[in-house]
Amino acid sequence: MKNIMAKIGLARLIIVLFLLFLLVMAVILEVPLPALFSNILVRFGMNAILVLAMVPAVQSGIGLNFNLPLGIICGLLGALVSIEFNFTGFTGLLVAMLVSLPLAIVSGYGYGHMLNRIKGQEMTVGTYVGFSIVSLMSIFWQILPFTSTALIWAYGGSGLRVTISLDAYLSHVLNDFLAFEIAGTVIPTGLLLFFAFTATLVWLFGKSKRGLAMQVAGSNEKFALANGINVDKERIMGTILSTVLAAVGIIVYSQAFGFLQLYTAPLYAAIPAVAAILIGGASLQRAKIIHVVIGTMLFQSLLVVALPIINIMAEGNLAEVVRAIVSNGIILYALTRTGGEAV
């Protein structure tokens, strides 16, 4: 038992327990059961890849990258691109992904060579740096010179929407691909696979001769140095790679979501994947895939069943109430925490 306990940790084996508890509790109500793993399944595969983006930045020694902003800011403009061109359906989403690409490389390479200059506080200089640009864009959402009527707002507005509608052009490309029923729930199988397919990605560069490099470099610095390692070199890789998976998990979460949110709300999304990730079994030096896959479908899995089960026994609209604690609940117990648990 003991084993079991530390294999799994204490924390997580509680928040299965509580998951399971939501849904005996779902039957009780009767909540529609088909429903919530349908949605458990795109909030999984439409997060999955920017709790990603915290594999290698872990891996390389730059620790939880705070600064998914960056990332994120790169994938909206590689979105607002393509529609502005007015691309739809697969194609929107290549293009997008293709013009994300350069601007996530260009800007992860600049930030590396940032935190080579500040190391020990890459946290909370990442954190500064995400809310400043984040507030930098604020000013360029508004001077960029798009002009597409998707984009700008109506009646000789100036400047970009706040939340603009992908329905014309990505709005569930990847869920609707291949996507099939089964007792009622939905399988969004083209969002899975895209999900699969990058973190293959993933694992085979960590498996390559730069990838085991780069984890040298960051899980220690001096044997790294004694055997050849560039250290700052491979930090910068590692921050380039977290960078252009937030860019590209940005696009999918946008997709799946349906529209792309500007101006702050890029803010909110780094501590979340932090979360996930460090309820998956992850620490501050050490983070695998497998994590990812664990703590996405915790944290997901948790607000997507808790929230209905809560507005039921409140008679009330309690959904951003519930939210709000459940998510920041997790949150407080993710950051509080100074290691990971074995997987």
Given for the second form:
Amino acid sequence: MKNIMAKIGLARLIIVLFLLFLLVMAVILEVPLPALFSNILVRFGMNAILVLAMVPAVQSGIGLNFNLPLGIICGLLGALVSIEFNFTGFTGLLVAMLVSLPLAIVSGYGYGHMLNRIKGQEMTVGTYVGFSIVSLMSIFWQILPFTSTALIWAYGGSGLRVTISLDAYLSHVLNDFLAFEIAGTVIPTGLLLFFAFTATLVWLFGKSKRGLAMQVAGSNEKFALANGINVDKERIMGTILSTVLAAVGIIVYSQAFGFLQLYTAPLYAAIPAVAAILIGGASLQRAKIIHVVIGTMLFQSLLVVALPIINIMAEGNLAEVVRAIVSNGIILYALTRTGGEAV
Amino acid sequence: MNLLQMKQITKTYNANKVLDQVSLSIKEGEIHGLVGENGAGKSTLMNILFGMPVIHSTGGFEGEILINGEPFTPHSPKAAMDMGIGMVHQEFMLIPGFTVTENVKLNREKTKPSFLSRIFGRRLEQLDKRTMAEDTKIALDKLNMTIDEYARVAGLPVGHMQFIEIAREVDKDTLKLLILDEPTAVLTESESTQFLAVARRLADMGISILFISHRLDEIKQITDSITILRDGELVKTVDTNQIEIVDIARLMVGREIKIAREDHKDQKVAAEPILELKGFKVNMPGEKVRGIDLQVRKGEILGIGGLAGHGKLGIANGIMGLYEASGTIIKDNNELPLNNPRKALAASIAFLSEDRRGVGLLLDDSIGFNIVFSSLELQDKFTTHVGPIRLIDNDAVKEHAEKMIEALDIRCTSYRQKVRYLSGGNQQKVCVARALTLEPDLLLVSEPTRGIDIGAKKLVLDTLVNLNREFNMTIIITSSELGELRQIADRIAIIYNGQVSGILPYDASDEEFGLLMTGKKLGELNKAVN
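To complete the pair, please output the form predicted in complex with its partner chain; the form predicted on its own was given just before.
The complete assembly is shown below, putting the previous chain first.
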């Protein structure tokens, strides 16, 4: 019994119990469950790749990647280019990803170099690099030479909009692919398949020679050195992978959400992703795909289920408050654990 | 009259006895030397005397301490200081941004009333900087030091910092006993000389000094009497003028050796060298190698010994490229690139580090992964091709790991068990297994039995001998335990001050080893014995 408890972990246990409590409340308050489940699946699929971006970062030893906005901006740029040239549907999705890929690789490489100079401070520095880049890009969104009317402000004729509707372009491309309905619950097959595909790639990399060297560099620098591994190079590798996944992740997220959000929207994008993987059982030193799946599922379920219930039971924006408490609380809890063992 | 008496002190850490019935007494105004190898229990003894929290959080100690004949239980460093015991630590405990005066007077500042203190109480009194500076000057004068007492500590030479630490202790009026823990380790030669003169001066003023050092010539030069510890036991307490340095060294390291050596029947030692070092220098902190010429014959077991801090550990680390090295390494008649671990491993050299848990193991990975990783990374073994990528072949890992676990008798639940949960001896065997998987022809082993219980020690050593006999593997074993070297090595090189002071056969006498360890020539043997 104690063993099982230890395996699940106190934090996760509390969250699961709270989630069960919310589900019971949902039944009592007659919130339609099939709609809730559809929602959970969509939110899971749209967030999971952003959470997955944490895995190579942790494995390579740079810790949780608080600089997710860097990759997100590369993804947004890809999507913008794709729209600018009027690509739609799957072609649009593919073009967006192909454009964002080299951007993410180059920026991840540069950021990785920077992280090698500030070993031990990656998470703090990452947070602020993220803030700076988002602010810098707020200027660039104004002056980048996009011309598509779907992208720029209707009045004035220059500068990108804050929110760009994807209705005519990428919206729900993955969500609606092979989607079907069981007992009122819609299964977003394409979305889930795409996550499964990405996760498999990351998993395969983790089992490969290159991936193992990266993980060894991340878990014991001295050991890696003694085995002839170039630790700095492996860390850069992890940073690039994480940045690329963030870029792909935001494209998947946006197509499900139906909008591209520019300007300050990416500012805090890392926080829910970090919280999710920690809830899933990852630590600052160790992260696996299973942590991504469990964590994203729990975290997003909590948000989806809590929203209607709290809206019925209380006035105002309490659901957002719960989200903030859970996500920031779990991060705080994880960072206070000595040695960064799993929450 | 004995100022300090420690009687029958026994201390255990997690059922591991680190001090066993050790007694020590110091007279007033005496300089007493405390010597012993790393792990002999010197630091633990001092921590007990100084009331360090680590002692009490691990269950206290047994035995009795008397100061001026009165029983004294040091339950905190504060209590020890109140009794007039001062300690100068190996690492400096100075605040770089503060001046010399502020550091010396830290937490014992002289103050005068001020406007605020009249309202809010004593803690807000103003510092009386002038009196403080005068006190500091007096303390520094006692040490024959001329340092500007208003200078900031940051940027002062290391030697000065050591003196400031001592000035802080000397400034305490109550100081009766000063503990100096390896005070000269960081000093230059001239600073050391000055330092020793100061120690003598303090003793003449009536302050007793407990002097801990690895430099035996200093111990011999300055102390009045000496206590020698070995493996947590008291070996001998003796007046300094009754013992020679050589004998001190011998008593420190020379345990009774039951030479259970097996015959050399299967050993094939070739005439040509497998490895040659020329003018080899390694910049490893605390274990500097300052120019070594050494030849290792193919098929032999070469022991490397010497006292701690003289550089014996630097050699293997330097060959593997883990610390910055210069000079020439010739392996199998080819020059080996320096500072490149990958090239060293590719040249069929494997290394068991003295820092087993840090360098040698991935504590949170499975036994199997630990065993195969080096070979997987460097030799592409244990992998299968899936399309363009190489994936780890878990079946091959399992098969090999289980073979190794059986061959080396690694006690574990399965090859999947995390290495963290193994005992020290079994962890060492995992390291051995990893090195063997590389199939090296030269194996470097550093402190293979450190932190391992006696039963496992023998197993590890036997394994090394077997490797040498069965696979004709050349082994260089570095160890602080001379007995261990003499048990399995054919020749033993003794390192002194970063250089080879001599190479002896395993059956040379204790006196000869003692001489070399203290940097003397073998020719002086007769003189020393007489």
